[in-house]
Structure formats: C-alpha cells, structure tokens
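As structure tokens, one chain now follows by itself in the form predicted alone.
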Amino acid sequence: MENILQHIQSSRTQSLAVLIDPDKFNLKKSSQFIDKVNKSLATHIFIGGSRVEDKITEALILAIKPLTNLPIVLFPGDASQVSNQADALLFLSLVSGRNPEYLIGQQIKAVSKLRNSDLEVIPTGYILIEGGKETATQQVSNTKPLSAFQEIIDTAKAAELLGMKLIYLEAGSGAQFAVSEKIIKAVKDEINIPLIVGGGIRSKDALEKAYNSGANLVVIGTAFEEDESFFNEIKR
C-alpha cells in the first residue's frame, strides 16, 4: 500500500473519499455498496462516525477490505474506534474546541493500541466549522464550531505550525450547508499542507466547488447515506 500521506501530498487530481459510519452501515449490504465505491471516482475509504459501538468498527473493515484496493483509513470520534485492520490513522486533534479529552486526551488513550501498529498515522488538525445544525461532534466532544473567518484561518496555521501534517476543515455530519468556498480559499492560501474539506457536500456541483476552491481531498458521507444514487453523479 503505498503511503497514504505522501500519496495526498503528491497527487496532481484531487482525491475523494466516501466515509462509512459503522453505526449507520448495513453490513449485509458490504458487497453492494463497495462495489459502488469502486466503480466511482473514491480514491480512499473512511471510516468512523461520533458514537460508534466498541469492535463494530473493525468488523465493518474486515467485511469491505477484500472487496476493495482502495485505502482504508480510520477517521475515529474516540481511541475505542481505532483498529490495526486499517491502513491509516488520521490522528485528529479537535484544534477548534478547547475540551481537553479531543485536544489531546483520547490521543493518549490511542496510544497503547498504536505502539506496536502498522498503521499510518497521520497527525490532523481538525476544524469544525459551523454548518447550520447541532452535529453529533458538537454533542460528543462539549466544543462549539468556528464561525469566525480569521480565527478559523488562524487556527489552521496554528495547527500547521504545531507540526500536523493535514488540515480538515468540517462542517459535520448532516450539515445544512458546506464549509464555504472564501473559508477554503483562504484557507489554503494560509498552510502549506493538503488540507480535506467535508460536511454538506451533496452535489457533483458543490463537490468541483471545494476543489476549484483548493480541497486536496473531499469527504462525503451523509449523501451516500440518504441517497446511493449520488454515486451515479461521480462514476468514473
């Protein structure tokens, strides 16, 4: 598997990773919904979800790992989700709240099931942006989205600065709208890293917005959960 950070970093396309929340996901219908993901523009396969019930992660990933090339890469809301059946960890730090468990506490908890992994990690800074509702990672973590345009730019190059190696900007599950294109723009514009945008992308037309705007890569979840047919719109 080729590394996973360097392949995001080097890319010339933008990639695109679809995110499967084990709580949500029907395992008997593994076969029927990956081979979707294959036959569209997915580059990477994600992986996590806010609650998610202790080792239904790892059984999502030993059900869809033979039936895909794609990497499969853990986007965990706790340590408990964290599985060396992946291929790599964003290991994301909540640098938009101020709650010290998704600051660095459940980083610490991670550690003893990362110290003899083969897994990438890879150190992310993770930016929720306000999206128009409550997400369950406002609920989960105790911490506000950002909604003020210089303290978001200002919090990404902090993170860059404090040594992350991506930057993703969130606007969470089920978000009423995206995270802007002027946040993504100025955004980009600010780091030196890739940076991964996600939260309220449900069109072909919102997903070319992200990119245009500068995303590296873009998450899209909630619009394959509510309709598999957007799988149609991004076919290879």
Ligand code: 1GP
Second form
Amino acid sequence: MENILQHIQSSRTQSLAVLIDPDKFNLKKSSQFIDKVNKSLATHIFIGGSRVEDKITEALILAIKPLTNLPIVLFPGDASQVSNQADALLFLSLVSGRNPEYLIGQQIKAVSKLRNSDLEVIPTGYILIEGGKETATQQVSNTKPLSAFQEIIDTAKAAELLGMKLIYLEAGSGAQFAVSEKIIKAVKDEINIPLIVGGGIRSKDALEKAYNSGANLVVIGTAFEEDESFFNEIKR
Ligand code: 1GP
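Okay, that's the form predicted alone, but what's the structure of the form predicted in complex with this ligand?
The complete assembly is shown below, putting the previous chain first.
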C-alpha cells in the first residue's frame, strides 16, 4: 500500500490538512467537528501545537480515530507529542532557526518513542517565514522567522540536499499574512520534493493561490477553529 509521503508525492489533486491543536480542542465536540472534516475537501488530519500538555495528544487521537478514515499525521511542537497511535509523523527540523534544541535536540528526545513504533516517519525541513506577527512557534523555539527571499529558497534547497523528504513553509498559526505566492513558486521551482504550506490561510481564494503557486499540501487550523462555517466553503 502507498504510504502517506508517496501519496502526497503522487497525488494529482492537491491535499488539504485540517490542523487540530490538542490544547485548544474540545474533545466533547469531536464527532461534530470530525463529521465536518469528513465532508470537506480535507485529505489529512494534522495534530499538534506549540504548547500542549502531556498525554492530551494521544487522548485526542484515540477519540477521533474511530470517526474518520483520513490519515492522522502528527505535527508536533516537541517530542512529548509523539504518539504511536497516529499514522505518520512529520519529523520536523526547524531549519530556518539556529536553536539546536529544535534542529536536533527534540528529535533525539523522540527516538525512545520511535524505536519500536510503526509510525511512518517523514523527515521534514520546517521553515518559519515572517507572517506579520509574532507566532507561538517563534516564541517557543526562540528563533526568528526568515524574510529574505533568497535565504528562504536556499534554506529549502539545503534541507532537500540534507535528505529531507518534505519542505514545510510556515507563516505561523494565525499569521497575519500567509506565505506569498512569489515565495511558494520560487521554492517549488528549486526543490524536487513535495511542498507543504501553512499559516494564515483563511479563504478558499488563499487556498487556491497556494495550490496554483505549487503547494502540494496546504494546512489550515485557525480558520476552522474560529469559524466552523468555513467548512461549507470547502465542501467536497
Ligand atoms: C500552523 O501552518 C499551520 O502551524 C496552520 O496555520 O492556524 O494559521 O491555519 P493556521
């Protein structure tokens, strides 16, 4: 069977991940929320956040797993959020930053959980890009987002050359500005691996723009958290 990375790579249609932050999600609303996800264009459910209490992530996965056939992919802010109950893990390295803890430290801490797990582990170059306001990722990782055009492109290429299998361009959750079409296009032209784009995407138009610029997968969290009627805009 095709794994999750192969599917993102080979899929002719673009993918959409609904991001659930375990810290903000009300478990009692699981079935109502997941029902809307199932009826939307979403192809994946991503789970993760910058600050999440221990064990909440696993409880969330166990609650939603019986409610959907969509793959559940961990997008963890730190090693404590790694759970064998998911289908795959974005094994993120924050390559835009210069904080060793988020380049390699948390990854080492995750190994004891991964050694005997059957999670699909997807090495991902995670690039934080200036999105108009200070985001949780920035605060927690104590790193600065990139804004220089060539540096963003070179960072993505370096991550690919290091062997990363995905690049994630992140404007930050709730960003004021999503990653620009110009940046998405330029990175897409430079790399030969799939591209994920997220942060600050709040409309169907912005979603289309990201796809048309070359995103293979778009991640949306805040727009759904703030207003579930957004699901109606992106119905199957
Ligand atoms: C954040 O890229 C994701 O890590 C999604 O961002 O919450 O702004 O949609 P939003």
